[in-house]
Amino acid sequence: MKFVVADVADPALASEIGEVALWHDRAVLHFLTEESQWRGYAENLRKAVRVGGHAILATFALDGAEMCNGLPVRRYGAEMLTELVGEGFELVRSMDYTYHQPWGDPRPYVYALFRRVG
């Protein structure tokens, strides 16, 4: 097992984390909200699963939450996540899910399993 502490949205990045088998991700590519920074984590994560190999997204669904810990997000649907993966990934499954908050309020997500075909 291999820790790497860098920027996943670095395209450099791939480089040093090498082949996965499974890349998963809960709550981390909504935080990327410029679109360098998502193209970045997509680089790595096409650069990174190997053929065979599966990546969990869950995210903020397109009526999920605009902000979490005072901070901006981006949200999205199973399309946009399939656009996202690109090429070489086919979308397994998808679904909604409302996570809710120990104080209640509920938080929609999008969750995708993508395999690496090619």
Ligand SMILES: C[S@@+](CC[C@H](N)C(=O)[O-])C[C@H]1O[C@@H](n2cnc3c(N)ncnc32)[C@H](O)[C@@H]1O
Contents of the next structure:
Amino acid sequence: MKFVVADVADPALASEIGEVALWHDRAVLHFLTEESQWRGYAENLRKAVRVGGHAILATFALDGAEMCNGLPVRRYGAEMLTELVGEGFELVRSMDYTYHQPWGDPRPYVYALFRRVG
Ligand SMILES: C[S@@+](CC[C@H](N)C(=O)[O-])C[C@H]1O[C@@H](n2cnc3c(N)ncnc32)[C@H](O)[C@@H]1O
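After the form predicted on its own, can we look at the form predicted together with the ligand?
Below is the whole assembly, all chains and molecules, this chain first.
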């Protein structure tokens, strides 16, 4: 097991993490609001997930909160996530899920599972 502490949008990350069978992200991607950031994230994901591997992405949904902890977020639908991961990934399943914060606020998420097919 190897732990890497890094900016997930940094192009240098790809060579550091190498190939993975599973990319799992809950509530990180939506903080990447600059285009260069979410494109960098997608590039790293595409380089890291091996053919036959999977990516699970969970972000604030299109009808979700616009801010989190005082920070702006970029919200997604399953189609946007499919576009983000790009060619070579097939959408296996997506679902809406509303997480409730400990104090009760609803936080609508979209979850999407992708398989790398090529
Ligand atoms: C709301 S927390 C989610 C933590 C956990 N995944 C969960 O579901 O509870 C958001 C996390 O994204 C991390 N984060 C935000 N921008 C990042 C970036 N550019 N690179 C790596 N991590 C980042 C923050 O450090 C924080 O740990």
